[in-house]
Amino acid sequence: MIEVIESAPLNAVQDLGRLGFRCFGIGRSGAMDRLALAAANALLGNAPDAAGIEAQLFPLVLRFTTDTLVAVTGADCGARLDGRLLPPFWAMPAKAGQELELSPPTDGLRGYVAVAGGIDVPVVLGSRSSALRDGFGGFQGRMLQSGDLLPIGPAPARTTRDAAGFGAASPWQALSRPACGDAEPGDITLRVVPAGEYEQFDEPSRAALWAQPWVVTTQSNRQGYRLQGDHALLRVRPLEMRSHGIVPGVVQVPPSGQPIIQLSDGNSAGGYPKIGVVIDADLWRVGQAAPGRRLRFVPCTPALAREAERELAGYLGTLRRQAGYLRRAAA
């Protein structure tokens, strides 16, 4: 078991998300940074879709009631195991009685904790992810709170070859950054495929989509990120639209002209025009963008999006293989 000693609001059990139910109005949910959670599971040898803990607000303090392997990925949250500082993207043994604490990130926004065997909460509609808005899935359909006891799934008794554990390069280091000539060092660049209503926007708006930075506003959450730019995006002629299906990554433009990126808890349908879609391989970057961070959009084609997916899969595959050499059976 994992005992929750202290948890800020919004922290919850998540996996890679709930697929195949959008036709019933049920969104994906799941981790905002799916790559970080997948990396944590790869470090531990878990199934790729094993559930872990997503930390969005801090502190988060956990106590292990049994020996296990633990991995911490995502934002650099200054993780400490019984006071010992852990590097980012790190896996190591945790003994019964030890406490893991995550603090406000020095870089990034969301941290992830995984254990060998995963968090063994019930599967609801094909997923263990928390649908907090609708109150189901995860741990009792809600955010974590002090006193919760999270069950751990079965796993082989393993430890690490080095008692200090082992780590991996973060995706920010290992994956290529989408090229954007005007981007500043702190900007997050995202590859975007033009969407169905792209041609309905006037030429200055289409140019501004790619040319100007977009700032993440404080009106951003797991449902969607509201952005702010100097040049509003305007259509040539305002047209009424019927609601239609949308997915995470869709960039909608409400009447204000300031775009919204639909994310993990986003609606399954909407009526705002779509100017683009952030490719799935780049949504993890959005999940780590705090309010005030600047985003830059880079034009992308479906072929380039598939290349990005292959690069991401290669990163996880290499990490999983290398981590397998660094674990061993427990004595």
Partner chain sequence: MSSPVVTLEQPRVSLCGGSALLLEAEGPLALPTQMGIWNLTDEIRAWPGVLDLQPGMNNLLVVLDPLEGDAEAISARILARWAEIPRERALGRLIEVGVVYGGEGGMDLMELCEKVNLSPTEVVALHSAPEYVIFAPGVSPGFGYLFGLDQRLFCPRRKEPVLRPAGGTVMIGGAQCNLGAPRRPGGPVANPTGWYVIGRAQDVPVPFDLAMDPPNRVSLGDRIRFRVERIEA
Contents of the next structure:
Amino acid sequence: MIEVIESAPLNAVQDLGRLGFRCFGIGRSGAMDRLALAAANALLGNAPDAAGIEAQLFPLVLRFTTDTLVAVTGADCGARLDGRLLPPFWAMPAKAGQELELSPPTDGLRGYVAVAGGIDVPVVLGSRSSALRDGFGGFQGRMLQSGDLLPIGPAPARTTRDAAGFGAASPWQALSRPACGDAEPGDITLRVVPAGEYEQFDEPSRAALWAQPWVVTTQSNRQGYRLQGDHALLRVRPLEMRSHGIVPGVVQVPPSGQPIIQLSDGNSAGGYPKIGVVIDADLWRVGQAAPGRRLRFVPCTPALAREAERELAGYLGTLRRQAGYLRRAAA
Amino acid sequence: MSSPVVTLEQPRVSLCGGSALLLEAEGPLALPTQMGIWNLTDEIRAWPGVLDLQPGMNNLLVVLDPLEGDAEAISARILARWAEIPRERALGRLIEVGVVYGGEGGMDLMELCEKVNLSPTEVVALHSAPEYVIFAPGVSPGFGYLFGLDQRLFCPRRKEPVLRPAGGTVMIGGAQCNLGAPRRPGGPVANPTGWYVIGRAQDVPVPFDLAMDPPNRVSLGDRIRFRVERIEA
Amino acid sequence: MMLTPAEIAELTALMRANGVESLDISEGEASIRLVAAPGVVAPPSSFALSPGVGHLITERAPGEPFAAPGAGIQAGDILGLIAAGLVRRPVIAPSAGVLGRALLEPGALAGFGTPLFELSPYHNDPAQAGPEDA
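Mind sharing the form predicted in complex with the partner chain? What's above is the form predicted alone.
So here's everything in the complex, that chain up top.
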């Protein structure tokens, strides 16, 4: 078990999300930085769909009631195991009674904690993700609070070759940054496929989508990020849209002209015109973009999106293989 | 004055990112077209590379495997099947709910009346007249998007979403209307929406229950009738 | 037989780390003897060694070293990482002490057992006392 000693609100059990239940109006949920959670599972040798804890408000303090292997990935939350600072993207043995504490990250937004065997909450509609708005999935359909006891799934008893554990190159270090001509070093660049209503926007708006920075506002959360840009996005002739299904990454443009990126807990359907969609392979970057961060959009195609997806799969596959050499059976 | 609703002369499939597609049917919102959407949904579910499906209003979202799904090839296949898919199907059961229009529960009724230039009595009469059909799933498990709204009640969504109390809300947005599920114990007390809340249904049946298998208590094609309990100022 | 200056440096560091005064290496006809200069051998110093082949990382985040030269170190502290492919292994302090300089430039390639950091024991001088002495 993992005992939650202390948790700020909004921290919850997540996996890669829920698929196959959109016919009920149920969206994906799941980790905002799915790549970080997948990397944690790769470090531990877990199944790719094992559930972990998404920490987005701090502190998060956990106590292990059994010996296990733990991995902490995502934003560098200065994780400490019994007070000892862990490097970022790190996996190591945790002994029964030890406490893991995550603090607010200075860069990035969300940290992930995974354990060998995964967080073994019940699978609801094909996933262990928390669907907080609808109150199911995850741990009792809600965010974590102190006193919660999270079950750990079965896993072979394993430790690490180095007692202090081992780590991984973060996706920021290992993956190529989508090229964007005049982006500043701190800008997060995202590949966007133009969507159904792209052509309805006037030429200056279409140009501004790609040319100007979009600042993440404080009205940003797991449902979606509201962005702010100098030039509002306007349509030549406003048309009412019929409601349609929405996937995470859809860039909706309400009549104000300031776009919203729909994300993991976003509405599964909606009717604001969509100018583009951030590709799946770049959504993890959005999940780590804190308010005030500048986003830049780069045009993309389905073929390039698949290429980006392959790069992610390659990173995870290599990590999984190389991490396997650094774990061994526990004595 | 409402904006014109997008109506296509030809069906089209557009990209929703690298790994999702949106089929938009030709013509206005119509029951036979929607029956075609439901039939196509059932058929595409078995296609390789397809992970999830969501019927919308006159449209269908198809979610593909981001690694394996070939968006271009599947687009062409969807359009080809859409041309042939049967546009008939049986409707489901009738659900009747009593509604208190206006007042605290229907806080946006007066605002909507101004927008559509009708009196509250006229709006309520037009809204409660038809038998609506559940056309598509909504933003969370519930009664979904309803078809049958009188076009005199069409009203563009708000420029910015506002927070409205959850539970049994009767709403109009654009050319659509819907009915909110009862508030779930422990669930959110309010939700952001760009729609107008014109009333509140008193005894709404629970539309979705995870203790049941399957969990949905209502299905696409079920019908809803709103009974006027009263109109409040 | 040829030894590069880097290999000689590595071997002498290993000799110091293990208190070896001289080392004979032969290969076929050729042989070489490495003798440590008097006074250099043996404790006081100890060394943190590379756990494997890879490139040295000295910062846990940009501008944030795992430990700065002169810092008091506990046995088991992570002083750096060795990066190979996508994985990183920890460089561990074998004993408590004061961290000396890194013996390798950040980013440079280390072999298995390459000494990477020098550790001096805490002195009894209270001004330099480490946490254990305090």
